[in-house]
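To begin, one chain is listed below as structure tokens, in the form predicted alone.
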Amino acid sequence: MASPVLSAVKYANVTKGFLRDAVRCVSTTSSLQSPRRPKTGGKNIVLVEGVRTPFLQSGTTYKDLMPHDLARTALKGLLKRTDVNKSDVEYVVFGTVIQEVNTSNVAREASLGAGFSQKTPAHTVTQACISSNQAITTCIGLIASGQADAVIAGGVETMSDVPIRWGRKLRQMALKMNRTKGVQNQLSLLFRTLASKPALLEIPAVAEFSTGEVMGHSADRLCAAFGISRIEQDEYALRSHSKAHWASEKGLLSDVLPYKVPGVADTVVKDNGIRPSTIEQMSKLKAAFIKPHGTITAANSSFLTDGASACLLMTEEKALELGYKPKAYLREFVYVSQDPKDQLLLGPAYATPKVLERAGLAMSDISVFEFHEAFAGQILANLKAMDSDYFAKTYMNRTEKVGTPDLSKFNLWGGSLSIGHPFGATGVRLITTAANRLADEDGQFALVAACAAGGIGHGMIVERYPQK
């Protein structure tokens, strides 16, 4: 009998209904062009290693650090793993999302924390789910204009001390109390303030500040919209946890360093998210979002995470010359957006087509598919899309669908549901997965897939390195 999540993307229709508002791509150029000839100044970029904390739940054994802390352990530990030389390293990039207002270009202080030079540049970028990955491609674009030969890019998150803001009101009552002098006028500044009944906290939201709406609201009419039901959606978490349970036991996730943290005796050595559970008690949870009603819940939603990774690019020739065996090249990218309203969440729908049109590649010649899980719902959406004629004609301006990735192919490894997902971290843990199940399952390309706040997408065209 057919699982429910193989029906939903074998017999997937899109309602006409679905989306009003037509969709302005805005990407690179769909011109084809050979994965061995990539628009990089002629030079040949490699993923020399990559490497991560563990991602743990927030509030856990990563509750008392610092985002720079994080990353500066996955940096420390990709030199330990490589052996680089620090003075090799021109520059350091890293993405996060939620920035810690101590150490804003959070780069340059986990890359000084690290013992890189003064200077060696470090700088921080955001975009939001898909912050490490414009780290990775903003590394590239320094590669390919030919300002450095090796680099690193990574990314960071720690959910477990967001900054908190007091409100906007009391905020300005604080800078105007400094310039109010005597302790009656400043009292006077106080109660009138208070008198206006002002906010008292600002709370960080996944939410999106153009529409107003949570990310899980707009996830749960998105699975309404494609008629992905809960039980699909329960049954591709299910799938997500136990392949990366599996992955976990067989000793496959070996980008994951073991990280003895301050105060806490035993070594962190494994993410502590993956949890195989069954439909029977993942269908007793409530709906998260849209009550009572909705369908996305905890147990198919990734959930908020610390964790750091980072990584090691160079050129062919740079990489050589050091004496790297390189895991991968990485090949042609793009980024997408659309609607953030009704499409926010569809990036990997519109990223998949344009980046296999870069590369010259259709989707049979993809071994591996690496896509990022925000939310179970969103992942077969996604596929639903992809393999419908109706939204690549109305929807993409294209002549047919790209067509459904092979799950056989697709996430062997577990994903963000349940392996975490700190924000600014997982494109590093994305690209380095491709390259390592390239590897393992003897493939020669990999497609890495990311939607991100905004209506913004990523995809990546990843290249297994030669085995001579």
Second form
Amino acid sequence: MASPVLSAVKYANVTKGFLRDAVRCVSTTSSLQSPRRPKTGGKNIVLVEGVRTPFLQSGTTYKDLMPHDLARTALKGLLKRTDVNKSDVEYVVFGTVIQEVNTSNVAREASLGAGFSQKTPAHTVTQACISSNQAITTCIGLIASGQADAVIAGGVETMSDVPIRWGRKLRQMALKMNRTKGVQNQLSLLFRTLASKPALLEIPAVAEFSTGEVMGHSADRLCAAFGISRIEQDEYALRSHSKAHWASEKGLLSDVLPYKVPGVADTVVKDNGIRPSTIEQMSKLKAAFIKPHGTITAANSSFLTDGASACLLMTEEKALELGYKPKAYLREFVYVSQDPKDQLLLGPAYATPKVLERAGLAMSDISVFEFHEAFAGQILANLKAMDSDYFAKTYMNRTEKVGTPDLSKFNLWGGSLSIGHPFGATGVRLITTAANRLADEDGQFALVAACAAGGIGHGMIVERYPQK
Amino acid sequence: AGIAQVSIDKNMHVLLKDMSLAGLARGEEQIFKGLQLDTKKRKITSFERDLIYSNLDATLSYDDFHKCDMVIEAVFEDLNIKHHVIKEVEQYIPEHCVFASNTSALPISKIATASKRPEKIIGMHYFSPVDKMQLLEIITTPETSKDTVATAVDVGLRQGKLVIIVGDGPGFYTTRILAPMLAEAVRLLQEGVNPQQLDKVTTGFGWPVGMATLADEVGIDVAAHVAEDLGKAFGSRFGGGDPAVLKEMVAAGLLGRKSGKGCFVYDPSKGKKKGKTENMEALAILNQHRLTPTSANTTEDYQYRLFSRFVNEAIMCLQEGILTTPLEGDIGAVFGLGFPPFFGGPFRYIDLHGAGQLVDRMRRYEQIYGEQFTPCQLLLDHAKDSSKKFHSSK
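Having seen the form predicted alone, please provide the structure of the form predicted together with the partner chain.
Then the entire complex follows, led off by the chain already shown.
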């Protein structure tokens, strides 16, 4: 499989520059050759398999489930799909955004419930929409630093049940009430608190804490700034839904597990948010965020979704030792961060050139693009930013524009817009889809990118595992 | 599904396979509901419930069957279907895998003819509802290997069941001893004892469930089917009431609890006691098959006519080698069929109350009804020699 030159490249102690050029030559002349020198602590880290529950619109069939139920189902599905011994999995990391207080370490509750040994540690991470990407890279860190050879990364989100809390003053009153003795004192505490007209309920919103701005609002401003029209966004949304529908019908969404929800007669077997419509229908919708003349509507945004995902990661050695045929190598990755006020959703634009550079690859080397679709407008804005010399020079400190991904390689099986976006679970779906598409489209490199609330972005290179 | 339920909470990993997604979903739902009930009763926490449920792997394919150590088949009571299933399953299971059939009446040796390894075929007859009824009747054929029996018993014990091992005759043990009593019950109904009275008579004797209610629970169609099959196997000795009565009830849709009406009409909205009323349709059918009552028409007569046929058949099973020990006979009767527990079982009853008095009663009924009340040889032996006991006293 490996030619002598490539083995030398892989293990020799060479300078970064030489390596990059050498690799560039090799990769453009012959695809599907041996992997380049890995950067993850000297190990090749592979994706063995990734699965997910069907993603459903919040408030539908999953509405009575708790996050650990969804996560547990994803874990059980992964166990069944890979037939891995629970005792071989050394760590479980899950990403999630809206935490259910009772199961704050949802990774632990889910893994125990799925039958993993009590001796397998687990923890939960949060990084808004890229939480499961963070779970994956955290796992990469564990593997690279030699703490584990086989781990599971996943993500989960349910928006059917959100933590609606008493207002802060009322909470403080309740805690104080615990320590207050005597009916007189208790009553006086109650009246004092109520007299100050406290907020009764605190309902979480998808808003930036630092700016107080709802994400959709920010996206609307972004579209205005980049001059992205309503019709362009509706067309992109239609593209997403149509492609998702096509992929679903063709059976390409092989990461989807069947889910028998307790109390529901029919087993859930597919995502229920995919609904290709028409431009005419979509144009009837009113602006959802900046009314009345905003361009973002319900049809061209991702929707509140419930779902979970999980993937099995190992060192290449371990995977082969256990008899697996890995799907892909997880290569270079970056996290980028910018202004949450005016650049909230531009993560992919920043992450893409950075991760390509780190990997020594050009945009043209990428056969598969999987970008998280928070809003149609967000995707289009990122594409415009990457196509703009002005943007590159002014904001990215670059000499020329990044260049846009080839749309004929871009999100060909639909995206978060149509399939759904359970915040914590999307990352694993993107990585798994990228790996599956590489196999289906016979490509070598995939680029996964996503934006996240807080003004953070992520990019990762996924490399197809060579077929013998 | 019940069998899976009592296995997964004992740390056994169970593959639940069905033909369709809908059927599979129903099975999963039933199991989950059962676990949920235990959770509500605080027997297990919701976490334990989920953990137990994780032991269940519901699937439509044979993919993981190569990992199975035992297959328990609980498909429709049709020999051809069971043969088809055996042939299909045997393509996937490993050498050592035991194949058990949860059949209530089909002879195991007949089922085994479709198998490539008949020594690994065994009967494991569970009682409904599986999560509540403790008895497991294991049926062996002369071909069944010792390790197969040992495996079946081991699994049964781990599932928390009381296990008896019986031979492969028509109706095995439990179905066989119940049948004559059910036939007698039909005759009583025809003689004018209405269902409510029949229930009172039998519960008054010590049966936990009245005879008419029991018939409804078992299913009139099942009762009819069993009566026909065992009638063919054992002849008129198994007769009693007119089989046409059961057939007509089935034809009229009076199947018992499963169809909402049988001897009684079941109205779930009215609760357990008030919701059970006598079924006029059933009474009408019975009226058409009226038999004149005989001199054996006191309450005590009714009780002993039913009781003696049951006990006699049980003893005959020991006599014929279907049972190997009286103890298993007692356990099977009490835990599988609700034999009055304070008697300890049919064999214990004979030891305590004497075979002689039962034989005398039976002789009286024999005068009226004939060979259906002829005491079997073993019973007569115990009547002749009152020092003969089924259970040695220690």
